[in-house]
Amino acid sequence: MLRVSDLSVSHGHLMALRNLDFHVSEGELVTFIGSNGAGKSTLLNTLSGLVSPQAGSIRFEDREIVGMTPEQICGLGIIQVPEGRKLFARMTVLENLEMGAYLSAARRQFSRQLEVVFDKFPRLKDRKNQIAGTMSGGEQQMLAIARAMVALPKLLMLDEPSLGLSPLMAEEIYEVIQDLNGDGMTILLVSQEVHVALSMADRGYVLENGVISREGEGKSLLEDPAIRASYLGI
């Protein structure tokens, strides 16, 4: 579904990503792990068209998307749930979901998708008229994922979905992500929750200083001595 080749991104004179090569197949859950500043968010923002690469190719369903606008990329089905959720805090839950269906194709299917997300997140249905900014962090993260779902994603990209959440709520969010993947959703997950992310991923990539240093099946990477020492303290 997604193939990235020789991708490099710079912030001024600083190289944020260097010569990345990776792919995501349809139906997979693929994760990128790495420390703060490794380039994970930059990668997702580049795939979304928010950041322009210095070099390289990004092909989605065998179509080159480098140079497309973020709106065009969303229209193809690449939808990002950003770090920090970025909700419209003064709008209601329902109004936030309506904003997720901004593009015409999503608007046409909004009623059906609304039923889907309310079935997946019954808590949001109960609070559809509540102001988003008054909800708990976990509920806001659910809303951010639900807003992405009404945009009709083919590839759902999640940037640190458990950031700032309690362990119990983080567990609930990751259960939702696994459930979505079990339903057939293709997911690209960025996370510092290394053990959880690799446990649930089909494949994983380790991003260090803008370079992919390791890759493999999620559970195999969990057994990698270097990863256990660097990220799990084992």
The other form holds:
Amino acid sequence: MLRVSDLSVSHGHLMALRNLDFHVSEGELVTFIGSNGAGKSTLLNTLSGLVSPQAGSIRFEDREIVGMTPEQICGLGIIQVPEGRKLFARMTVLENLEMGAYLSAARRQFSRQLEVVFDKFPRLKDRKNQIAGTMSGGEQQMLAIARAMVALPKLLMLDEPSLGLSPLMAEEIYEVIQDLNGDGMTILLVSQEVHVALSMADRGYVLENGVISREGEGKSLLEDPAIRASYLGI
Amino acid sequence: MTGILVLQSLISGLMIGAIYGLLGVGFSLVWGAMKVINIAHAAFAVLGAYLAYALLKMFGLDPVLGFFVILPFLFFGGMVLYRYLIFPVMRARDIVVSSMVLTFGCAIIIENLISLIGSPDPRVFTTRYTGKALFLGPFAFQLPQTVGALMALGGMAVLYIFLKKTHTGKALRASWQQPEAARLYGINLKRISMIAFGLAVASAGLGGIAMGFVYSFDPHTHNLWLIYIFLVVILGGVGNVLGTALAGLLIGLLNGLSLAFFPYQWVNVITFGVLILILLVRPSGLFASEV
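Other form of same protein, the form predicted together with the partner chain, not the form predicted on its own:
Following is the full complex, with the preceding chain placed first.
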């Protein structure tokens, strides 16, 4: 579904990502793990078209998307839930969802998708007229995911979805993500929570200083002594 | 008797305040949302008044109807201005200062074009209802002023409903609150800013026409209007539509009140004095900044 080859991105003179090669197949849950500043958010923003790469190719469903605008990429169904949620904080829950379905294709299916989303997150339905910024962190993260779902994603990309949440809330969010994947959604998950991310992922990539240093099945990466030593403290 | 006189000048102050409010709203939005301080905002208001005046003189078209003729020109003019003048400087390190200098230049150009094509003489709208008044009980409402106030209230209501209820209006607010997320969900920031700027210029034109019903105007008048616009916006909260509208009414009220009790030449001194006091107590204005 998504095939990235030889992708390099620089911030000014600094190389943020170097020669990345990876792929995500339909229905998979793939995770990128790595420490702060490893380039994970830069990667997602490049896939979303907010950052343009210096070199390389990104093919989505056999179409080259390097050079496309964020608007076009969103229209193709590559949808990002950004780090820190980035909700429209002074707008209501419902308005946030309407903006998720801003483009006309998503807008046409909005009322149907809204039911799906409210079914999944009944709490959002109860609070649909509440101002988004006044909700708890967990509810805000749910809204961020719901906003992405009404955008009709084919590939859902999540950037640190558990950031700043209580452990209980984080667990709930990860359950939702697994649930979505179980329903057939293709997911690219970026996380610092190495253990959780690797245990739920089909495959994982380790990003270190902008380079993929390891890759493999989620379970086998969990067993990898180098990863256990540097990320899990075991 | 004096009680009625005071009430009368309060009402008339409120009417002018509504027009200040409308003039402030567009300025406030552009400032809050794009960090662009559009010094030419009041010049567009004067331009609107002049165009309406020209339509009135040449075709006998009432300025209220004239606005609907002028509206598309101001809207598209504003969009073009944003696209080719404002957008290229949006990447400047200090967009506030760059935009001020740029739009100051625009203001001078507009002022001089008006002087050149028209003439620098002061103008007033002379319509069928000039000099007529509406009597309600003990109160007399001058008709031109009432028309101007209604135009202003209508303009503010339309802008408010547009921002709150329409898909494009919501997208505007979304892109101001969280530009990056807005882009992720397919909102084209450049296009949406063009629309916002076009609307602001059009609302300035409407405000200018409304002002033309109350005061005479000449090509330099925008300097005075701009000071009032700044006041309204700083008091009302940058980017806050409702706050700006309320601040306009408040300043109008203050104007009317001081007019009722003090000689005319003291009105501005008192208005600005009270405003300075308010800002000393609440330096960030009466209402929060937001979009």
